[in-house]
Structure formats: C-alpha cells, structure tokens
Amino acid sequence: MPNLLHLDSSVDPTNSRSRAITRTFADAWRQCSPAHTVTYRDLHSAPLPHFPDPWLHWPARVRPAEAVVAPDAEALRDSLIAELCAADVVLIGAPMYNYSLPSTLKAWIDYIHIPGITALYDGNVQPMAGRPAVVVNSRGAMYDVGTPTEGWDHGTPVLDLILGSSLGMTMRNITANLTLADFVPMLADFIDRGNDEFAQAHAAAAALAVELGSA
C-alpha cells in the first residue's frame, strides 16, 4: 500500500499556512485510492527529545568499545528511521522561524540522518534514495533576488542538503511567501501577492499528491 509520512512542525495549530498546505496534499493523497495510507506525526504537539548522545549519530558497528548508549534513546531513533523507511513519499511542513528550521523539525533530522544507516558512510546505504520528499516552505516575508532579505532562508537549504544530497531523496519544494503580510504593517502592500501564493501552493500540493500517488 502506498504510504505517506506526513510531518508538521508549525507552532500554530489553527492559522498555520504550512499546515493548511500539507493537509491539502494529504487529503489529495488519500483520495488517490483506499489503499493510500498516511502516517502522521505532529512534531510540535508531540516533540521529540533533543538528541541525547553523540554516539547515537553512528551505527553500533562503528562505535568505540567504551561507547554506552541508552537503550530507550536508540529504540526511539530506530523507530523513527523505520517509520521513515516505510514511507513511499515524505511530506514535511517546514515554516521558516528566525530564518531557519523549527527546532522540533531539526530534532527529527538528528534522529533520522545517520551515516551508515540512512546516509552514505561505509557502504552504499541510502534506503530512501529516489523517493520523493515534498517540503512545504512557508515564509513570513519575501526573499526575492535583489531584496534586502535575499539569501536569508537557511531552512530550505538544510532540508535540500540532508534529504536530497545525503539521503538521496528527490526534492519537491512548494513555497508560500508573505504569510505575515496581513499582520505586519510594512508588508501590507503585498497582501494580494501573499494570498495568491497561498492559493497557488494549495493547487500545487493537490496536483503533486495526485502525481506522486499515481506513480
């Protein structure tokens, strides 16, 4: 059965645009067929503990003899990796906070990006290689070429690097800018553009879910 792993990380359960867009994708995915399943994880309402031990970042086979890792921490890491590897498509709601990722999403990355298990290290191990990762980026302002904030988005590149380059996944990004245009006075002139991008992101999410769900 085609399985979607759906992750949300916005701190706003009601008005979040990233959550709204990922919900559109997940709903369209379910409508592809009764066999299309969704595994959902809300990283904000049920946050993962911060990575507790540096040796968790490595497989047991390469750790030094003196390394001692708490069994419950390793079990959590392994369960998150198993959940990831069971997904045919990964959907991530990634709002930009302080020009980077939500800390809850970074914690998830720490658990699933393990050289020699999910990423290349001592052999050709990339179980997620070629599988699609759909990242919904919501950003409060705009980051166009030539604007004062050009290049200030340090969240999207991290996900492209970790999921795309390191895990070998096929990246599909959906971006909605100006999510704060109706709240921040200095962005008021761009409310229409923000609403247009939001609508376009919904349409893109629905279409991409059908495309990937039919593949």
Ligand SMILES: Cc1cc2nc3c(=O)[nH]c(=O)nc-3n(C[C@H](O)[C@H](O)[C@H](O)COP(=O)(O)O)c2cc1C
Given for the second form:
Amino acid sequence: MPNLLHLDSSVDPTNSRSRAITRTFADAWRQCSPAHTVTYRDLHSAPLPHFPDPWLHWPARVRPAEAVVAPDAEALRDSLIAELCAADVVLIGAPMYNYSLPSTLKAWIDYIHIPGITALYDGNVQPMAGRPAVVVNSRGAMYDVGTPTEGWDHGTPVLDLILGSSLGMTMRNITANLTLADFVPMLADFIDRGNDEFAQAHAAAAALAVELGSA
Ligand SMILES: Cc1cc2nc3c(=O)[nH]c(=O)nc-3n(C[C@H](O)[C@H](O)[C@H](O)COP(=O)(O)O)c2cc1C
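Switch from the form predicted on its own to the form predicted together with the ligand and print that structure.
Let's see the whole complex now, leading with the same chain.
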C-alpha cells in the first residue's frame, strides 16, 4: 500500500497557505487509489518535545556504557523514525519563519536525523534513500535570484541537506511566495503575483501527487 507521511507545521490553523497546498496534495494522493493511505502529523497542534539528550542523536549500539537515555524519549524517537520509514513519500508543509523553519519542524528533524539509523555513519544505512520528499514552502515576501533578499532563505536549504544529502531522499519543492502581499503595505504591488503563485502551487501539488502516486 503506497503510504504518504503528511506533516504540517504552520501556526495558522485556518488561513495557512502551506496547509492548503499540502491538503491539495494529500487529497490528490488519496484519489490515486483506495490503497493509497495517508499518515498525518500536525507538528503545531501536537508539538514534539525539544530533543532532550545528546546521546539520543546516536544508535544505542555506539553509545558509551555510561550513556543513559530516558526510555520514553528513545521510544518516541524510534516511533517517529518508524513512521518516517513506513512512508513511500513524505510531504512537509514548511512555512518560512524568521528566514528559517518553524521550531516544531526543526524538533521533528532532530528526532529523525540519526546517523547509523537514518543517515550514514558506520555503514551504508539510508533507509529513505531514493524516496521523494515534497516540501511546500510558503513565505510572506520573496527571495528572487538577483534581488537583495536572494539567499535569505535558511529553511529549505536545511531540509535539502538533511532529507536530501543526509537521508538520500529525492527533493521536490513547491514554493508560494508573497503570501503577505495583501497585508504588508510595501508588498502591495505584488498581490497578483502572490495569488498567482498560490494557484500555481495548488496545481503543482495536485500534479505531483498523481505523478508520485502512480510511480
Ligand atoms: C513567526 C513568523 C515569522 C515569519 N518570518 C518570515 C520571514 O522571515 N520571511 C518571510 O518572508 N515571511 C515571514 N513570515 C510570514 C510567513 O512566512 C507567511 O505568512 C507564510 O504564508 C506562513 O505560512 P502559512 O501561510 O502556511 O501559515 C513569518 C510569519 C511568522 C508567523
């Protein structure tokens, strides 16, 4: 059964554009066939605790004997990794917050990026290698190449590094810029572009769900 792991992290439960776009993707995924399943996790409404222990970043087999990790924390980490590894496709709603990721999404990354379990350490261990990760990035302003804000996005590059380079996943990005153009006066000239990018992101999400759901 093709399974989608769908994560949202926007703090906005009603008007979030990333939530709307990920919902479009998940709906199209479900429509691929009755066998297409979705596992949903809302990292904002059900936040994970901050990562509690440096030794939890490593498999038990490589820790020194004196390292003691709380069993409930290890169980949570292992359950999140199992949830990840049960996914054929991972879908992540990743709004830009302060030029970076929501802290709730960063907490999830801390739990699932474990050298020797999900990433390379002492062997060829990359269980998610080759599987698609779809990142839906919504951001209030714009970060176009050649403009003064080029390179200010420090969120999606982290996801590329962790999920792409470290876990070996195939990254697919959908971006909706200028989501605040109708609210921030100095972005008023870009309202149409913001609305266009939102519409295009919905269409791209629906098409990508069909593409990946048919693979
Ligand atoms: C805490 C916070 C910080 C934000 N920081 C930025 C920022 O650095 N750059 C930006 O372009 N937009 C920023 N925004 C605006 C959001 O990126 C924008 O509203 C986006 O649409 C949020 O995603 P959502 O629509 O899925 O909720 C911020 C919003 C919040 C709530």
